[in-house]
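The chain below stands alone and is given in structure tokens; this is the form predicted on its own.
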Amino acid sequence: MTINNKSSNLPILETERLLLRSLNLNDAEDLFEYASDPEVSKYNTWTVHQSVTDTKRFLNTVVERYQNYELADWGIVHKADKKVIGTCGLANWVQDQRRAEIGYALSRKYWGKGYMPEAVRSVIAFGFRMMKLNRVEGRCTISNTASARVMEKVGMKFEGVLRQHLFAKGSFYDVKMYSILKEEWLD
């Protein structure tokens, strides 16, 4: 993984097969392709996008966060296909506690090929190196076994179940809590 600081507010992260970069309105069609898939949004807090207008609304929010130097997701670009296939980023940053939470989404066409662990490792490395985090947390609903596997593959440890911790789409959900500490992270 390399970190390229060409962007003043969100550096470009590069892995063997992926490029993580700032999103922009030109990414609307690529994002809509997977954000309109009910299987992709099934375990996320956001609802399936009904139109490209929904996707553009999301992208406007992300771009505004970039402009305000707030945490926002990277777009995951598949180098070979030259298209945005997902997002990954850190949220809920508690600076004085030196911790943040990882979150991600990926097009179903790219599931099961190791892309998300590759992207997550890159973002975790950024968190430990550049943000000086001590802890990166991750949560997923009990039934989201694929997300749990991603966190386990990158070395995150299961800490327990937070009962009815998440309210989304009109229901309460139990969530699994994972974390990785800087001292556990292998550079």
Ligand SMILES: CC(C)(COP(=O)(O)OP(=O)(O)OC[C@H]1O[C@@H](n2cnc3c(N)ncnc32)[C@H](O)[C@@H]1OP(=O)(O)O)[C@@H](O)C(=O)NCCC(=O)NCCS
Second form
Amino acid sequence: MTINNKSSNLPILETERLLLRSLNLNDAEDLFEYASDPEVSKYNTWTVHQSVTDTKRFLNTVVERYQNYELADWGIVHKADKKVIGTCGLANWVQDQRRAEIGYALSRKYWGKGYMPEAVRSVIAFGFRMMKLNRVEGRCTISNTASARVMEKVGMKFEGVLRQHLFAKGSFYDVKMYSILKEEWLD
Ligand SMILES: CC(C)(COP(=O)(O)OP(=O)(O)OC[C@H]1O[C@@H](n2cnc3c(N)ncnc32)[C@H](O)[C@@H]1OP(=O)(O)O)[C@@H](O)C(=O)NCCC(=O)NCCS
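Condition change, the form predicted on its own to the form predicted together with the named molecule:
Now the full complex is given, and it begins with the chain already shown.
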């Protein structure tokens, strides 16, 4: 699954407070700072990073995906603080169905300031404009109220609960499904 013939890498997306750009190995320390936080990994399928080696391994897989022209996350740079504070991106792109799924994680220090809705809006815009998506989906476990709020704030609609849809870290989880359609999206 390629982004398109012209994009060897993700383009830079700029918002008021954030810059979304491709990640590289120099981002390891910034990423480790929050990927080593159990509160950040709690609702994600990935496990907490034990050392910066785990983070470098993750970054290598991301860079490999960029090099293979596959979808991978943007790094979210806080413009004022000049550091990577999270990731956001589209995955599970079904090209013939023109849909993909949004995913994200943010350093705990930056929670509650509306940064992720800001990043997600720009990624959704990219999905509708550049990837020609018709539907952007998002899922979160039912206990992840913060993630559900992000999706509600950007205008995604709650569609229902997928029972025991996710198996992660040894347990099954009920999952809330959200989506936004191109016809509903307002720039
Ligand atoms: C989900 C997440 C990205 C939200 O990002 P954010 O930039 O803080 O989003 P917002 O500022 O819009 O806040 C969203 C909600 O988070 C909750 N929240 C805010 N500050 C919080 C804090 N300090 N601690 C816990 N939750 C908080 C509130 O419910 C808030 O909703 P409200 O604005 O209606 O009160 C972030 O909490 C996170 O990275 N969580 C861990 C990773 C994760 O869950 N990823 C998604 C997997 S589906």
